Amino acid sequence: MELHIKEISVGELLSEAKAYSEGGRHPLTAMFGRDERSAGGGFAVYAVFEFPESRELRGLKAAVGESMSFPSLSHLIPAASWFEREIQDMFGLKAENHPDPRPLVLHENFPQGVHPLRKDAPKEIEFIEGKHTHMHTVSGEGTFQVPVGPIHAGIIEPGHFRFSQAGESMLQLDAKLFYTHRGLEKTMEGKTALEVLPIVERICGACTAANTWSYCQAVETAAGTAVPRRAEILRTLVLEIERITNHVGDLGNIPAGVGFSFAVSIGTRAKEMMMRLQDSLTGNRFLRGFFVPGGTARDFTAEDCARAAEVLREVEKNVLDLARIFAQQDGFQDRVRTTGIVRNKTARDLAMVGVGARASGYAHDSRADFGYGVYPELALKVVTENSGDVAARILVRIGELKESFRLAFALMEMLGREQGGHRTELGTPQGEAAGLSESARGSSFCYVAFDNEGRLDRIFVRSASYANWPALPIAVQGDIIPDFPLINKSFELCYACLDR
């Protein structure tokens, strides 16, 4: 995927970013820092924007001087807020005039002056005891706070939610995440492209195909390696299979928020069928080991496709059953309509992705916008709704599932006609490149920079959940607290994608 980087001074960052974003027309995909001192430079801040009309990513690179600061873009581009807070935590660069400069990735008990993504960061640290998390809350007569987490009743990962209430109405939600940050980007430094691959695959269990394809795109661009057409078909098919697996699981999870157990059972059963299919096709229930730089690790036979078609037809029946059940249950419709609304402007301001964006009328889909794989040959229909509520997010998932079933069958037919190989030898990657791929939750972005020996100097991964988490506190405002699980599940956001 084309990535064009323009080097500017830090004083030009604000004006250049304003020109690039063009009033929100070109969404901010990622913003990250880099320590370039080992190459004779200093610290730099990158901002990458999407230009779908030319199917390219354009980035700004601002060298940060002795002030160790850069102008915050958050008041101009709200989507920059989390990125800038992460840069402050991981590199110690200050975002001047940031509206919320609290720590994001590193919590208050992390020692000050230690910034993990600097090249000279210590390998061992000692946490500070007795530090309390600072949360934004509402105060006044008749208001109270409801803390939830970070340890939850289920097996989900930790996240702390602080609700400010008046009666049952949620006035404000502040969320504290990043509790189990794994340091994956630091771990990958100095490794070869193939050594990095199994780590990228494990960033998230639900977005394996999307995260890995984004990484492979970036590595292949940096290596100047062209992927065989059969591999592109296989990759596109597996990405759609991953989308189906996640969407049917989400359709089962959402009604759990209102105790609709019958629908939960249908969705859970259908997801298990898909997980077993993924294992049968790729050798792993989570699709690990299938995508490799240069193509795919294995091919699909005619028998594989026949078995996949049989499972997909059965799962498709389950989806149609769920769609009919949801539509016929007035009590369920009462709970999901006008609940958890995200306006179109909010979706655009936050550069939201995936179902969260498209349910608010924002047709943000990297498959259509960038045409990687064989998507340009498939006449992809981008499914959108306009109400921005839980009901809209359900309808988008159902619509996308119908489209994904169509795409999957078309792709299997294409495989039957394509007789080429599925993998080519990877060259030595050098320089910097990026990739973008659409998971069930939205686009997954990956930036890589290699040294002259083909070893990774910097990798930055922005998952779909990272882009959509900031919208959740906005979506719940004004709704009742018993609807929080329903709203939360309708986004189906991931903790692990943040804790990379």
Given for the second form:
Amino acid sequence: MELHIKEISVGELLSEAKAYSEGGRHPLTAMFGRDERSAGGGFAVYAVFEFPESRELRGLKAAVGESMSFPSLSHLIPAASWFEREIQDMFGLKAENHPDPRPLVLHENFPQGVHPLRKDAPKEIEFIEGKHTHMHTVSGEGTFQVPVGPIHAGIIEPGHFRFSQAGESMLQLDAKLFYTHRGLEKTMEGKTALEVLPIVERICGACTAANTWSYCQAVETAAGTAVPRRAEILRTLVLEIERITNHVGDLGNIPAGVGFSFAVSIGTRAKEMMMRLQDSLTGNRFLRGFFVPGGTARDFTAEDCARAAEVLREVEKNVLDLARIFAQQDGFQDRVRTTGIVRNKTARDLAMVGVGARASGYAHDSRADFGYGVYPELALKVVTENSGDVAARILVRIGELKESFRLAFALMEMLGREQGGHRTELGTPQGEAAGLSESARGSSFCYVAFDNEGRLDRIFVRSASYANWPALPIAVQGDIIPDFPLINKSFELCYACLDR
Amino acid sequence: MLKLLERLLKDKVATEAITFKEGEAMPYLPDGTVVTADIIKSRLGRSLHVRHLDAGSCNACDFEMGALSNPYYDLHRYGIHFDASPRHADLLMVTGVVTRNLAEALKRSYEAMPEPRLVMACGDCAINGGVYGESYAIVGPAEKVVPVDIYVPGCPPRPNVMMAGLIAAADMLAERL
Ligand code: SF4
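With the form predicted alone already on screen, would you show the form predicted in complex with the partner chain?
Below is the whole assembly, all chains and molecules, this chain first.
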């Protein structure tokens, strides 16, 4: 995907961002930093916005001067907040007037003044002990705190949650994340587009297809490589299969938040059917190895499609069963309705994506907005709900599952009609480009910049979970703490995708 | 309250390995068989309580671990259970490469476990860093922080392979009891 960059000075950032955003009409996709000192430049801050009306991604690139700072956009565009904190951590560029300038990615064990994404950052970094990160809490008579994590009771990823309580009510939640930060963006620098592919696929297990497709789009644009049509159909199909797998998994996981084990059994069984299908189609239960820059590693035969159709029909039955069970269980409905509400305005202010946005009446969907792959030919229906609660997020998933089954069958039919290859040679990538694709959680954005030898100089991955995490603390406010697992599961955000 | 919490955190693990005094009266069965340490071992041979610890994974290892409880694999039938706390666990199942931000959580979880305790390095990342290799944010494979008793390779290991590792760990535990 083309990324139209406008170079500006840091003094212009605020007014230019305001003009680009148009009061949120063009959501902020991402902000990230870059160190171009070795190429004779300096530090820069990027802010990328979506222009769905022209299917464009437009970016501002603000050159940061001697001041080593830039004006924070967070007051104007709340979605900027975490990106700016990350830029502060990784590059040591200060976001002036940031409302919450605490470190985000780097924990208290990191020494001050070390910024790992600077090109001259030291390899060995001292381990600081005995320091604590400040957590936001509420104080006052009768209030108390509940600390949870980083290690949780179930088999889930690590994060620390600090609840400020008044009795059972959650007054405030502050989350400390990035425990699984592996420094992957830095690890990928200096490597070629193909060398880093196994790492891109392993940023996250649940969003392998989406993250890898975004990356492939970016690399192919940078290399000027056009992908064969058969590959576009295959990619679109596999992305929908990944969505079905995740949504079905979520339908089996959300009821675990209220101890509804019957539904859990149905959901987890259906998810296993999908995992096995993914394995038989791509050779990997997590679809790894399927997307490659230039196309796909494999093709699907007519027999593959027949097998897939059989499994999908079976899984569809399970989904319809679950939908009925959910609707009929008053006890379940009682728990999910009006629980964990995100208002439409909040969803827009935070530039939320995916199920989280669509359940709050915000029809953000990169498949419809940007029409990559063969989506423009599929008359995609974007499913939305308006109540913004757990119930809405369940209903959106059920609606999207129905749509994804339809798309999968249509795509398999298309495959039957389409001859031709599924892979071409990748050219040498140059300059910068971006990619977008819609994971089960929402749009996954990838930015790449290559040096003159075709090696990665910078890669930034903003998964859907990155965009939606800041909404969770807002969604829980005023609900009771036993509802937290349920609300959390209804977003089903990846930590690995966020932390990188 | 805070003092109490602080003390609890610093306290040594109270749970002990089961031992008997010489000549101590032991339980017996209707046919007169005296329950010896050997019998306990054989009966407990298939009991394993597992605490999962994501030390910096991509979550695929963890999803597969979760899949072990689905109706296809139903791990419980082998007497293997996942626990909410390391204090009740026999085995620490470590996934992912150990990150800077999780090294302490891994160490403290291990220290909180009662003896005898086992550690599994589950997946290539936990075994040797996998595709992640080394970086400023990575401490290293699991054994750089805690002693490892069993390695389960794969990226991620298939559920069946994980299950084989868990059953083997249950047997190792019985030997150490
Ligand atoms: S071994 Fe593979 S699947 Fe497991 S955490 Fe590492 S990258 Fe993910």
